[in-house]
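Okay, so here's just one chain, in structure tokens, the form predicted alone.
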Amino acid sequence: MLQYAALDAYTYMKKTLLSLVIAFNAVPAMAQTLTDGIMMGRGKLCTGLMYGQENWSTYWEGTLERSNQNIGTLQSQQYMWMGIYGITDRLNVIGSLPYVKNHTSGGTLHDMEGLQDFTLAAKYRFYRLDSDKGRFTAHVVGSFSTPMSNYTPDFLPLSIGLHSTNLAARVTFNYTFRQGWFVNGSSGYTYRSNVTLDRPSYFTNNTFYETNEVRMYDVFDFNVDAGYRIAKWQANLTYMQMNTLGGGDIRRQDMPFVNNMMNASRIGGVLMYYLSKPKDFAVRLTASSVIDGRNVGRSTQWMAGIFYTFHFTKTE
């Protein structure tokens, strides 16, 4: 979940985004994230957890590829609780709160872990068209996260996330093929409030800064994906982009700074199974790679989860 300056869930929000955010639901409502066309049914709650992990032992310092012995390498683990609900067919209710731990292999950098941020999103169908040959939906989501821990922004790579306040809004078009193929776009614009450091200066892209205070730049990212969806299996494939819309490199033989550019291009894919028995159980694994960056790490990731879910609105 995190990069090499900790990118935020979810992203998600991951991790903003980053870091961000992976949903879950049993069937027939299907899986459910924040970016692609898919809803849980009214009445419904989806919860449960995952845990994974992301590593990487070479980072871009602005566009130069390097590895850097006082790191050695970084791996980030992530223990993830999730609840999604269904108000109605058309709007549903998405929470999540990671737990995170930072830990480098090199130099004397000490671990840090904490709770990072809550995100609550609303994801709204706002169209759909059925056809002979499938289904065309359109979405919009706005998002909210906030920390939940007085973690440090200003010690990364260890540092657990940014620590800036973020409102996002998304929009995702999705075609379903009767065949059960599927194709996704979605793009999300997030707006991050500015961070205080404990300390009253700071000096980045080449400008000494006399406050404690930080900007912190917004993003842009966009994701593309392609699966198949039927029966008790879903399977994906996606490429996901991550754009930061300012700040400065990493300078040469120095640490990260929390507005540095964060750049990020990566692929990844999902794998799920919905048990019959116990029933309203699915498990989830997921999986991608950053291919492309820029002031941020050249990481692996996996994440392994299961969920339940319950039925507050008997079905007819």
The other form holds:
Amino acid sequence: MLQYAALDAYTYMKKTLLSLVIAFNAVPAMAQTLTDGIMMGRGKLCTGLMYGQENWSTYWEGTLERSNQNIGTLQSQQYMWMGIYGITDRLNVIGSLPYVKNHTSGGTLHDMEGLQDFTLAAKYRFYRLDSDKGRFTAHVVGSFSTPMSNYTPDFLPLSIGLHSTNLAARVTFNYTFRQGWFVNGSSGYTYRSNVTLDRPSYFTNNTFYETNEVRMYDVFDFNVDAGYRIAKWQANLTYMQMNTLGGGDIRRQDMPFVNNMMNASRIGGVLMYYLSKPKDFAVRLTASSVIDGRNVGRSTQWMAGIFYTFHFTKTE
Amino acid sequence: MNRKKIFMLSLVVILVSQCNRDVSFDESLPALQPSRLDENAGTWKMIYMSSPGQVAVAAPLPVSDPSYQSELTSIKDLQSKLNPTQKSIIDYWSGGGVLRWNQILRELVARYNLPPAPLADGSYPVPDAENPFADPNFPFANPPYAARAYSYVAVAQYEAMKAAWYYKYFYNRPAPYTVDNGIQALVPKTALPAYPSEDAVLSGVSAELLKSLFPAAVEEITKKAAEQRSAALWSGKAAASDLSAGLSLGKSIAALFTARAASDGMKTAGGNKAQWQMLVDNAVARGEIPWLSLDLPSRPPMLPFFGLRTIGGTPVGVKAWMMTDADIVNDRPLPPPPTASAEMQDQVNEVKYYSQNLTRERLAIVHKWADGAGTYTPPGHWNDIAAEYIRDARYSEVRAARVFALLNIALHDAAVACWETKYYYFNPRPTQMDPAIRTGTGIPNFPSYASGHSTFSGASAAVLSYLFPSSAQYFSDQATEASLSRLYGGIHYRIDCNTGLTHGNKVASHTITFAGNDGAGN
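For comparison with the form predicted alone, would you give the structure of this protein in the form predicted in complex with its partner chain?
Complete assembly follows, chain above in first position.
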């Protein structure tokens, strides 16, 4: 049991880091955030700051992968705060807020930067079964995210986000063996509010709309991962799939649009190390790559962060 | 208890996801009940046709004729069986054919306004009118192409409506819903004579022109045109013979305009490599920095011989509607400051200031007016604005056609005059002068001086202010905002914007002079 307790503080971070893989900055942060199966213990607050980059130099125009000299390489820099608090051993709340800066190496388009979307989520473990071999747990997550600045979603791929307000629901199953191996599966459904543009009309999905309001389609995602945690080290691999349940393709030589059908498959990994000194600190490194997609960039992403855990309730 | 919580959470998610987020894509229009019928429109001055009776329309059979009576019977039969789809088609077209075709045209422009993608060797394929379905699609409906397209459709419709009105009041055959009490009026009833049907005239003239301008869209254009005629029939507004006479008149008038379009200079407006080099050489010979494409890979200039009247001694240039070649040259703005001058450097510095201080408020203005690739273009934006005024004024089809004709004549002439200016001076964009200038929207692939948006907007505001004087201040404010959006976006110098607005006004004055004496009044 001690082993489980030691793991609590940091495993939450994993998917949040991966979640910052922007496609066309499309990934709803919460859809991939709360996908693992470990709870933070009661009275503990884990909080950290992260920095990361994501780059792509080819993207899928519909299903056609291409480069574009007027974009060159799209580089996104991300600075993020996040925190997780254990209200009880079975109920955690999580918050995150990224600042994003996007830049293209080619062409003339202006950089975009700003505070992106604040996410607040609650995670509840509704089932646990311990056995001699390990522990099975099942969780549900409800989350809410909304833009924290008036950034435009209508300047993709430079826009820092899609500016919708999202509600997501997720279910996660985890099995962790006593020896430290674990497998995890999670699936989420994200409802996205419509967004408004600065212009009075737009053309997308072969239809001309005489309005500034854009229909945003829901997003379905799932991920599976497997890894090993022992003592001060953690390592795992993840496969993630995101599908937008509607929207059109980017037309030949057109710009991407906020409600395109953005789909992505990616693989990634996490390495984490818990410091002995100073106590309660941890560092982690994550990386991931899009391996297939539609109307998104073939991006490669890494993030590094440092975390600290406060203990508000004396444990053990 | 856990199960209950899960259930509640699921319920919330399901309820939220059922909220209706669908966005309607049609500009909704109330059923047209014209504020006046414009009975004398058959006497209004023609623009391109020699007279409203240039195309003959045979006299209709009297309403007592059995063949006409059987047409009425078939309307009653159709009306008794109308299904919801047919009723929605009636509703759609009841908003006014001229307004609907303008919407359809704006949509076509947005759909076809995409530049060709580069080939592997860095060259660009040219859209081919003979193979419009291939990649790249024909046409590339860029702003000059779009301005010309809007103007052909609008002028042809206007001439066709005047011809229709001429014959309507010449033959005075009433609408079926007036002749026969058993026929319902499923659209607002008017006293407008039905022969030839204005809906059929519009369907014929619009569809024929659109098919020549957007040949790959033949299927939807044909379908829309047929629906417009069906709506007129089903609604009790026109009988089969009113429709066939109208369709024939509309198509014949369209043929006059497609003939003009085939030889109006558009075919040579793209030019060739040797001619593009002449533009560069001419600028260098004047001691100026020549414009360079900032697209990557470098793209040939957009329609360099749309405006210019001559290149290397060869006559080029697309015909204007209200301006002669001499007018175009005489109205051309004075030269911009020399590229090497301190005055030009000041212009560059100001653009750089806006590039480095791209506030959210200014970016919203840039994007409101960007009207770049994949949109209906600046001429389309001004048509969009005009459409609301036409709708609110409840204009008859002929007067609605007049507004679009006058507006789009000025917009086309603005495109011609502005493109003449741009390629005459061949002035570099701000980012070419200082690569540190990053832009809030794409840099158009043609020379800087003067601003196309400003010229289009100056011309539009002038024409619309003439037609709707009580909103003159609004049009002027919108034009100024559209103009400055190009400075805020870092793609034009202030002098481009100011000069374009003034030039647009001057171009529009030719159209306004015509409108003042066309017999239509205001």
